[in-house]
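In structure tokens, the next block holds one chain alone, the form predicted on its own.
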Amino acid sequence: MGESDSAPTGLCGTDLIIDGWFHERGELWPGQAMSLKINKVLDHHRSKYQDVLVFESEKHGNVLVLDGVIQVTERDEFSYQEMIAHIPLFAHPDPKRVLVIGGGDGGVLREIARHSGVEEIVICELDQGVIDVSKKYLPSLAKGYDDPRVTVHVMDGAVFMEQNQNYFDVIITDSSDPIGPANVLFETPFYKAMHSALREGGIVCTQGECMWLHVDLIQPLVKSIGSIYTSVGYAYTTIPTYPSGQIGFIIGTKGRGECSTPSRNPTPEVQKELRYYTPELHKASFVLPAFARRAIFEDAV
């Protein structure tokens, strides 16, 4: 995931290590925590923007933590990376140009690269430090950078989009939680900027927080961008090491209908490589529990 500032005030990654366990305690999920047993700390430093911690865990492989919040574990990252990438990409009939905002670990790039018809993949990551530690300690994700179609810009994604209007078929924002530097990614002006950078028929897919914890964040955002995008949907995936084991995606379209049914399916060869996404799961991910559907959509009209 992208830049973050979600740790309790004054805490860095190593402050959250107690008796050989890392304890994630974020202010967006009060009263609960996620703990992973550590084999060894691989890297801990302060980048220009955030506290960066990488450790080898006992059961989840290497783990990337930004400002005290788990971003990636090698054990379960595929469920997030595949769904945030393949829902919009397979919903689009013929995506050629794809922009990733955030996503410095490279996992989204890896998944986009499976689409042979994509001609141009651009990533805007604010923090070079995230890219560097991911290439060193998370090579199974960072191999996405090796694709020759990838161009890397270490800069603010909003500035880049302003410079590239009406250009991309799909924009994927792989952000962390809406506190600190990442909070602008959860505001209406950022969604307007994405809309302007989309070509007609384009799709945006953004990290959309947890339905169990954050409908108070999701609902007003969905309502506010409903007047900008032709359609707005919410899908979700399960992932054990994110708060409450679930995270959602806000999906908006420009000049086309909703995205709950794929326009294309993976080839048999690609499907064999995927560990989570299927066309059936694509459709099912938009089917929300009654409480979430009411809270996000029925109260948003």
The other form holds:
There are 2 protein chains.
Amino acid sequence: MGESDSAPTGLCGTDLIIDGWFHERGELWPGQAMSLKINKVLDHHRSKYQDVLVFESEKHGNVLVLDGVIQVTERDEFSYQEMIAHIPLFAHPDPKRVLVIGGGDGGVLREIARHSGVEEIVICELDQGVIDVSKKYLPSLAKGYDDPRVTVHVMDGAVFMEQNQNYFDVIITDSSDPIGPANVLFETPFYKAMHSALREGGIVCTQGECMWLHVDLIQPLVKSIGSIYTSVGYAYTTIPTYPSGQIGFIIGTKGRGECSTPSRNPTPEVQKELRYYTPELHKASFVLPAFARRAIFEDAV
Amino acid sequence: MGESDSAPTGLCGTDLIIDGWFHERGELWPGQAMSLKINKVLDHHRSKYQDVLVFESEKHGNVLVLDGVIQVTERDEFSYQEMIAHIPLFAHPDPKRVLVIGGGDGGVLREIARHSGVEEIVICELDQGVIDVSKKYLPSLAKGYDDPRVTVHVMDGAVFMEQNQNYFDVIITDSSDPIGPANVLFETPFYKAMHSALREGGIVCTQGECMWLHVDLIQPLVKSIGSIYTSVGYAYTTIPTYPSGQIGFIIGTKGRGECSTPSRNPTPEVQKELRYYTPELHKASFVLPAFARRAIFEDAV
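Having gone through the form predicted on its own, I am curious about the other one (the form predicted in complex with another copy of the chain); can you provide its structure?
To see the whole picture, the full complex is given below, headed by that same chain.
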């Protein structure tokens, strides 16, 4: 994650360190917190946009925290990166041009680069600070920047999309939570802007929060997207260090049916490198528990 | 959960309360902890077998903790209870006699009782203390005891099964973790005892720990069970207040193929009451992430 585009909030990552443990207490998940034991703090500073904390954990590798919220641990990041990238990319029969909004750590770039048919990978990350700490402390993610097809723009994704209409086959928005800086990424105008930047047959896939915590937030967003895009779907992945242990994805299409069945499969060589995604799991990730299916797709529609 | 059958460990639930938060720090998930904010402690005592703590949380309802490990929160318990019960029960075409080992809180009984064809529900819970606190503080689970088909035995499930061979259609083992009291429930002799207590066509479903934490424990167990049972499978459910946000189930059959497809569907009336299980999710719950599928079923077989 890493996209943000407003004034910094007051939250400071080191305030959440007590007795050598980082406690992820946030207003989006009241009454609960994931804690990770810290070996040592590697970096802590305020970037132009947000509070940036990197620590070496006891059991989860290096951990990136923005405004007090865990964005990446080296131990389980593959689940998120693989699913947010490969669901739209394998749902598309032949993606050539891919845009990433946010995703400054580089992990999503790493996954996109596994698709040999992709010709152009563009990333718009607002915060150079996230790119810098990731290159220093999260090399297994930041290696995504090494692919020669990658172009980096340190700028607002919305502005970039205005300048590049009807261009991309897949747009992936790898954002932080809809409170504070990344709030606008969860609003209808941003989904309209992505729609305009897609060419016909294109797919967007965005970080869609957690069904266990935020169906109230997800439901109106899915409804609104459904009125703009040809189809809209919701998938999820398990990831222990995100709040409640899961995170979802909202997938919208432009002139294409829904994305719960892959159009292509990974080659055997690529599948061997993947640790989470499989074509079977692609389909299974759209099958929601009864409570979430009802709340997101039935009750309020 | 709630089955245990050895001497108490030294762990005390209230040792884990710091500044009004319960921190679930355990040796089975080093370096990480789920924390829940406490409104007030409702009960804390040592039963004959274990340390029993019940507290009212700020956002998760009442919470039962045994030997320092969260067993149930009223907010998310339905995911676990529904999946551990309905996967084997709907996989079986006509279950008549069902045995629960552990499960003293009554939540699994509540789910079994939704199956109108079931004639006999037997529970063997070792610890009367768990039954008592659940009836007092977890009435939405303990109402499972109210069904007239339920018989309660406060005794060791292994002893009960020796006395009841070739009898049950479904056996569900709703145990705590394989460290301390419930350790024997994760060993081959216990799986042999369950196999003997099943009649032909029977199914066992046991708490199978977390794929994100314990593939090293799951893999040899699945392999061992595969040598005793006709088929063995592994499914999982998401549940925010269990370590890493998921828990798995090991499903073995006696003279029957694998259980990833339901034999029956819930009636519309029953489906309306279910908050997690659906027939589609039954199938999806057996689809594992690449790393777990490899570690449990491929690499070591």
